[in-house]
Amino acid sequence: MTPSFKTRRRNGLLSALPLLLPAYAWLTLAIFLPLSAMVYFSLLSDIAPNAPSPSLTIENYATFFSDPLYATLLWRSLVLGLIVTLACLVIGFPAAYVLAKILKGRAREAIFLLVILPFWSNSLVRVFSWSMVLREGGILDTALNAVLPFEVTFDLIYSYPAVVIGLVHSYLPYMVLTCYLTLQAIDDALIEAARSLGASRLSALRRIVLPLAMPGMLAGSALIFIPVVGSFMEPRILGGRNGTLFGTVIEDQFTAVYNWPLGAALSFILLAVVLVILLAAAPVLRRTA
């Protein structure tokens, strides 16, 4: 008797289990062990060297709700994540479309090299490079004054736009690559059929390309929004005092104030907020997948 589909599927999973087990076991340890330690720290009263023995408490979570400053900084971080994600989408999708549907051969390879070039350098080096470009008397300021007939002062360092520029530069490749993969999978015959039936280029883009490319756009948005909300390096270096966000406050709790319980609690609150946003967007994600 021929085995049923469920039986064949179960046998296939059992035969693949030895290959899957090491990777999934490592991922489980790498994710849940640190999270378990952070949960424990977030429930401690104090771990200062000269403090008495710590006790379990939820005071660290209550601090977030008792001080409106934390909610304000969290809101600023969410807005920043939305702005950076939209900027990456506006810049990255046309670039991905050109790579997938227009450029061919060596030209595509050269542009692809430029897209992934930021991954070849350390993120700290990239951020400090932007600080030399955006400051007064920096590279951009000097280049503009060398070309323009009048003198200009271009100083964006330690400002909110500088933070956005640095984050867009860091995370733009994720949007380009995810959109490229979905656009590459779209059959060119669909676009040609729409054009032959009288659809304009804009209409074909709006009614065929964008709906089919939506999974890649949403995947890129998730890959960008989640880390940007908790970012601290770019806001710290490029924003200065104007770059104080929820992520920088969490970093301060671990590195400057040495208040690990509060830092762990704020980290889990940020994680919970991001998960709530993703769960709220899940119906839209399922419809477009």
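None of the values given here were measured: they were computed from a predicted structure. Numbering follows the first chain given and starts at 1. Only the largest set of C-alpha atoms that superpose within 1.5 Å between the two forms is called the rigid core. First, how it differs from the form predicted in complex with the partner chain.
In the core-superposed comparison between the two forms, residue 272 has its Cα shifted by less than 2 Å. Relative to the superposed core, residue 25 undergoes a Cα shift smaller than 2 Å between the two forms.
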Second form
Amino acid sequence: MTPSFKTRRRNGLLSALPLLLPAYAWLTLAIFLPLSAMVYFSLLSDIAPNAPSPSLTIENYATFFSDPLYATLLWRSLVLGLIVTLACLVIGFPAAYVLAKILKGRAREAIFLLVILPFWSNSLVRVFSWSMVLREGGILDTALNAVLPFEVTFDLIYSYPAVVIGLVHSYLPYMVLTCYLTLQAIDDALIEAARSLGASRLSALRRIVLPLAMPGMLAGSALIFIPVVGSFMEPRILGGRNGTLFGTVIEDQFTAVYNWPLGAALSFILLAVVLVILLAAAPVLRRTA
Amino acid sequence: MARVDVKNVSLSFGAYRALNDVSISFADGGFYALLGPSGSGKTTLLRMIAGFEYPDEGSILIGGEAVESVPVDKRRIGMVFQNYAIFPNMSVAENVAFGLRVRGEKGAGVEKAVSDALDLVQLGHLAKRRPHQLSGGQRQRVALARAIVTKPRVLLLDEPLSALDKGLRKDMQIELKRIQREVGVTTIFVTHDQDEALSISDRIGILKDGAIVQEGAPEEIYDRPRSEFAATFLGEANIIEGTAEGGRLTLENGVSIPLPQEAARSSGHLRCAIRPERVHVVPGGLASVNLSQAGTLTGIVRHKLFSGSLSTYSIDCDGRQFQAIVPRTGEDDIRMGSPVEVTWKKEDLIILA
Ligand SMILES: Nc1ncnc2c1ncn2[C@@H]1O[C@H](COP(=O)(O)OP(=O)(O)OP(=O)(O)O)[C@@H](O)[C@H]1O
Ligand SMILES: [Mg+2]
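Counterpart to the form predicted on its own, namely the form predicted in complex with the partner chain:
Now the complete complex, all chains and molecules, led by this one.
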């Protein structure tokens, strides 16, 4: 970068300050303050109803390491995050490609609407409708049996696949949208240039489109991976006993067991692990992007 | 290298007919310019030869074989896009190597070919640069090197110079011509710019509303345009119309002018054109010309446009504006508002269809 560019950018930042201030003030209020409160909570000893005034301790963090169950659950959550993210990528990228590069006009608008429609319905409603669809004697089961000549019992509810299906459905739009935006920004002439130079469709996709769409795919993956690792609603409703994950355990601490300090500590461990993963991935990702 | 034949090709986008029964042939090794106003179908024709669009009717032959069923990547063409379409995720050398790599070529052969191509466009020293570090002219040359390194049968260029400023454009025109001659590839060059078309191409095709209006060598089209459109699109022209009889043309205002030999036998309504630089301006209306050999009109000088070595006069001849380009020899005593006589040799009159 040239020096003149740098000074221009600094001036830009200075003049943008009034515009940025409200956003940062809000972020401070909405994220920093609750987070600080949670840090404080995570360091308290268990607040039993009739306990004397609580004292500060790191016992809650120690709990995570003393019981291997927590690590196992965390691992399960990370694997789930990976599976859901990959599934969203595999389903979402082609959809975004078709939307951005193949469809035009009316058809594009219609399909686009269908993609973002899930955003408009309440997430709880969405998850419960999946539970209707997936259970034995549910919509999918009945429909399949009506069509197929032989008897099948289709009972996915309270299983790991049900959790994956529900989560993929919830988070797919993020992937489609981020990929759509980067694909949209890729000049069609680049693809045509590649084709004119002798690249097949597939080869042009692999050598030109995929590398250029990488930032969108990564952004979408991060947007999905982080919340999925901490998810608890879909695992609880669709997974039942099989949906016990790190996120549901944290939720239990707050809503069922009322062990807020442990819940807070586990949340921070999750946050730290996710941050470490993102930091570790950053150099690799930057190279590909 | 190969010749390209476009035969009776039509293409519609929905209800809009972008190309209408176009037939044109591009000889092996020639340098063709496709010229026409915006929206006339130049890009569409080029994209059709490349294989990005398919004709509704008619056929396209490259090297004598029909290419309808041949996809873009198998047509062995090179294309330079208007915005160059340099791959931003690759260095200059990688961009140029792309066409060879997708064909599965590897090793020293690729490197040699890439550096040869870059030397040809005089960019050998910038091989490692990223595209965003290049100027417009350099990008254009990368695009050209990338297109010719695969030894295409046909080189298609869609207004490759339109983004450049005038000086650079002139340089690039010369360079493009040099490279084309060196490589010998059949080249089809789309442009808006008539001077560009005239100066670098062997042949010109003029398109209008999706149809070829005229096709031929630059001098031929300039000297013998067949329609008012061709005459006014390629250069300036004064249009004269009237009734022909007995080798003379009688204008609306009653003035009679001689017709050239070729139109000696025409009769009835006739449209003609005369190039402004073929017009002589005589001050004071004192021309002593042979009225059977020269056309003469009288008028009043209304405007004068000075452009260095030339002056362009706009002369009002009975309500009709007449343009005359006169070299500035230092003896011009043509004043604004003064009466003048404009004359031309009768052979310089162009008969339009
Ligand atoms: N994909 C398309 N869909 C619909 N109409 C199109 C499409 N491509 C081109 N056209 C129309 O076809 C006509 C010819 O377009 P084309 O791009 O060939 O013009 P052009 O001669 O290259 O013009 P310019 O000099 O402005 O580039 C235009 O009227 C344009 O609107
Ligand atoms: Mg065009």
